[in-house]
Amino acid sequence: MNSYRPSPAHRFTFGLWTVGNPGRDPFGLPVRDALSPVQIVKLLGDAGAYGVNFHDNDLVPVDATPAQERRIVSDFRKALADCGLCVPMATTNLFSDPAFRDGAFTSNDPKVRAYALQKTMRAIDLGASLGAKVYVFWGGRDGTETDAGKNLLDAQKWFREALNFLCGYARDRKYAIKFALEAKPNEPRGDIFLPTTGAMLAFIATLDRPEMIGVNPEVAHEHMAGLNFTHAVAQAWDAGKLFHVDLNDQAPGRYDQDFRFGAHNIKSAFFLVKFLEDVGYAGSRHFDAHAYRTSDAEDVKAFARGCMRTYLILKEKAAQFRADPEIQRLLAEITADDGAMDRFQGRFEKKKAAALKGHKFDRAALGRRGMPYERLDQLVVELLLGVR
């Protein structure tokens, strides 16, 4: 159908680390060709995807020379302006290069924590240079395996220190980017520091300018957890701090799968698409999802195809939510409000204080006031199976 084609208004990005995964895991090699990035740019162009991103090796390798990069940036910039698509969002790779086995901003090694404040400047004049506006932070190799090897509390220190010199380092440099956090519980370390997008949101507090930074929430990384995604990402939104996410699936408490964007749990994006659009989110969409293993090229290009087409689906479907008689019925009766309550709500004030004090509520038939959340529920579900 015409109405599920993307476009550029729907704001879909894919990184090069995604539709350029040759398929390769812990437990074996690579099955499909490796792509370059201009490759990647043309088969999203194709796709209809709206931007791409990358880490700053996934476009120029960690050893090239100045004139090798000269030319991977122009090769890039062309395609990107030949496949009309944009560059919103960058981040630097801090956890591949044996140099971080230990971490990036948090290595108990000081020489490792200068070099990895030295790439990420780098990877952000990059970033820059291409136009992104939020650059992530993804400290996958900081954390441990035994609490024995690091004092805590120093940890915390060096990553603060380090996103506050990096704030300092755009400001100088006049970058209109603003800095986002991306929390995982664990892989490939025993333990990430930070795991959890509620975690990200109580450190930003702690910096010099918690203006410039917000989060990066992942469906993936939250669900390892056993949390509910769209709960982080209401809560950021209220922060106001959802600078950007990213948009995959999986199965609770796995390994990171990194599945096709609703590819396991229907209902959870579902929800989440609902609240992005209710809310008005503006930012990208970005899919941080991988082709199965057994997807040969053809199918990479079915997987890139699917996570927007399924975006788009459940968008509809959020409309429809909103426009379904029953369901409004249902939800105008659960958030009946007779404005009795209204002297109490708001802020404190004495008065209000101890006339709510005073008031004598009949406790039992608040007790006997059902929900109907199962009819609401099965609604839903009939919604997204196509029957409503």
Second form
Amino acid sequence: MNSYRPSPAHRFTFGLWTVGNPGRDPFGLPVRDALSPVQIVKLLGDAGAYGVNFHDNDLVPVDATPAQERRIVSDFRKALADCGLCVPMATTNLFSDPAFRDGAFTSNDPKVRAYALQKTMRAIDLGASLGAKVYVFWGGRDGTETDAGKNLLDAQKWFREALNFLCGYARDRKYAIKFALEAKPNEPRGDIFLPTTGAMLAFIATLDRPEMIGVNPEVAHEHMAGLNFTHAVAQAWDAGKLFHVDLNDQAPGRYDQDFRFGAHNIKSAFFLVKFLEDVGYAGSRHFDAHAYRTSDAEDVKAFARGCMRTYLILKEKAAQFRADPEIQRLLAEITADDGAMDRFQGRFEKKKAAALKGHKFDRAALGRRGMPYERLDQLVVELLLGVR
Ligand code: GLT
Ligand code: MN
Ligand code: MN
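If the structure you just shared is the form predicted alone, then what does the corresponding form predicted together with ligand GLT look like?
Full assembly next; the chain just shown is listed first.
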């Protein structure tokens, strides 16, 4: 029997801000004691994670002196070595400080835009010095409540210029780091720019160095917009842009919940895990989630273990799906292809187009054919419910 025990090979990571979340929300104060970065590394090491990610200020407070920063970073490095953890990803906090109330790279204030660039360069230095290979950009406050005060084309231009500038910076410093853009439709702004993974993918194509930039889709963010997350991930994968993934859960139409992976919609979590495992995604499985506000410190550990355990259970279910003869028989029936249409498909050729235009189809017969998706889906449900 699979023990569902996480190991570094599974590439499970958490942010300092996830297990370290003290349970503050817009209506209530923190309910848990703050944990230091070193305590968090220890907790994650004990739980079996592979890595830990951070925003610059999760690790080094924004007003730390250089001496304090050296001390914090060296304690953190030691904890990583002691616990066998690495830092696969880093990012910048461009949303907590009041300076960013109108956004960072897209603020109407040029001083704020310049400060955001400065802060990000320093944060990239910090991330790279700890070995991060992926650098995430989540435009937390790059958006609007009212469109009365922002030129939307300027905002896109400023965001583009910032990313081009930072790609230049990372190259100049010879950092082996790639950027990953994370979309979110809303919260904390009324509307956040480039609200979906698809919008990010289109935007990347307009940048100077698109090869350096991919996406970091998050389950909850696509679900907040009522979209199918696995479809977004598939498009990113197809484009060669799935550099990172944020796993959590979310009921549609709610506030930004960041629930434990699989806490809300097991079925969509299953199709996601199945997709990632089927294609051989080799990057981090990052849990960007936090424990319920009702949790105490012990329950936070259960939260972290639960994210990884659910992933591993779903990975096993995906293997069962592949090995299940009845499921495979139905799939074979659904995707049956006798090759008769091969001569019409693929690349355009004049002759091929002419032949296809002249071919006679039995349209009524095409319309009579059903697909046994009910039977197949019921088998998936039974598999997930553990009765297969
Ligand atoms: C914040 C946000 C996440 C982003 C993090 C990276 S911060 O928790 O809700 O989705 O991934 O900036
Ligand atoms: Mn989120
Ligand atoms: Mn995220």
